[in-house]
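Shown next as structure tokens: one chain only, the form predicted on its own.
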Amino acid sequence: MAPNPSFKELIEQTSRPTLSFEFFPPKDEQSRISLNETVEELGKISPDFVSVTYGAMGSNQEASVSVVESLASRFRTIAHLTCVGSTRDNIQQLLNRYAKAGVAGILALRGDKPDNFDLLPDSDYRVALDLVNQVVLENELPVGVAAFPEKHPESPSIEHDIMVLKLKQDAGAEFAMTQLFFSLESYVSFVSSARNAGVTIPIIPGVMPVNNVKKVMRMAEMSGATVPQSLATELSGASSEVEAQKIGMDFTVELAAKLLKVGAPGLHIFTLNHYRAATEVARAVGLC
């Protein structure tokens, strides 16, 4: 089980920033060794907690309940799940595991849509704000949301976003996890608007490090974030792998490092399943 403080209390806290990552479940042998590595060598920085990705439609339902099962055990971990395509009678279940497995709350998401559905396929849930309710009324579990700086790709603007997220809020949602971003000024922005709007809980960057160049670039595009067009510049002009990742690396530490001089209550890292990147990012600005 989690130490104290609880997981709420140390959202709250303002003593420091916190420091977290994020796994995904393995999907075959070698993958699973990486994980456990990585698990092994963050779990020797203390984060404060980790949280477990889910795949929409339950994907890697199996999986990744078995991940949150065994971390749980060693430290405060923030169960993702997702709702799209599913029952209550499903996600409640779901629930009912990870609330004897000891989680320190859950993300609450709507999820992708699948790459083979044309609409939303049929589901107990419309949006992620269902899941929400559904958290907080029947369950004993911190629950959280995400946030998107730049806007959710299917959302008609920010404003629009902010409004949902302060739904969320006044719903139960006791903090906000972003997603991918590269600009310190489309977190700082979101953050005052969100703030204007009376939105009041934790708002934790997620940062994720350009080590890996080709590979984030790919999942910035997934995503629909921005990569600055300097960052671009440099990249395409590398000499060499090594030379990209040493322009990656130095362009993530510098952004964590205004987040958290801006004032952000904390970093969650996208470990990508590997912990030296992650692990030089947390050390570079200090919180390990």
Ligand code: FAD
Given for the second form:
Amino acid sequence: MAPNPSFKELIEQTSRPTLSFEFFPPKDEQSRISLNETVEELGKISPDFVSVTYGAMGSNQEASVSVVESLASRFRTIAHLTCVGSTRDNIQQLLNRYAKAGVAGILALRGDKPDNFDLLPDSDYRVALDLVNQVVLENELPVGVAAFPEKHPESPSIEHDIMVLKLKQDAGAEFAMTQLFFSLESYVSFVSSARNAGVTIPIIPGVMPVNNVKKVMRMAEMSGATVPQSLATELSGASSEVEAQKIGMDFTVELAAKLLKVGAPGLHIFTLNHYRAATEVARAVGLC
Ligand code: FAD
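Shown: the form predicted on its own; wanted: the form predicted in complex with the ligand:
Whole complex next, starting from this chain.
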């Protein structure tokens, strides 16, 4: 059997788009059961890699680290890492643990800005770029970063976000994963502008299956993702939850298929720790 390629080689050299899944750490026994079941089921379709979210400012962080440590022996695992409110020493301790666990890479993030951001006394970080620098200069872990096809909520413009993405690439970031979005045109236009600005790293779209419609709409609102009017109208005209779910999943599969058609390097599916919708999307677009 050929040896496993490194994460960087995987993204750059794989002959087909990558398939990957995002999990979040469990908060209680019930969500632990749900995560374990999701990991088991999605493991059967052999994702190229998985990622695990990390709570900024202290929420559920140890749970995230232990999920990463347990998945890393089984999958290529990307550990999300937020730096806001942390010290360099704390972050370095985590990076050492991740290196020891054999993680495939770090998704270097700032984390959502807390209300008291300007007053934080002991944070050694202002922006994700500070963390990218630390991972690249002081560790040997591949590093990825976030990208925002519809603009980061705090940014003055998409051009500004692309300038920041280029700074992260220049600092050593090897790949980017996007925030959730529902518009193919947003992704295409963002990637095209990024390429024109000299960003060459893979920009992997994050896809959220629209199966639990209320929950996904809430997450869209929180992240600032625009829900296309046609989808909103169709969903609000649905006569039952089952019908709304079908409309949402048909929409997701069509978006995922179009993303691959326009050359997306992979699909990163936000599973919300449920396997059925993620499997359905991956199957429908021929990635498993
Ligand atoms: P930054 O790069 O620091 O950007 C934040 C703002 O500062 C932006 O407006 C940017 O334009 C601006 N900025 C940054 N650097 C500069 C600079 N040098 N000069 C001028 N302006 C600058 N959050 C979590 O808490 N846990 C997670 O696990 C998590 N996973 C995520 C996964 C993905 C794929 C994505 C897209 C987001 C995720 N987030 C997560 C949310 C993320 O932490 C927030 O969106 C956060 O608000 C911004 O993160 P960032 O890394 O892009 O920050």
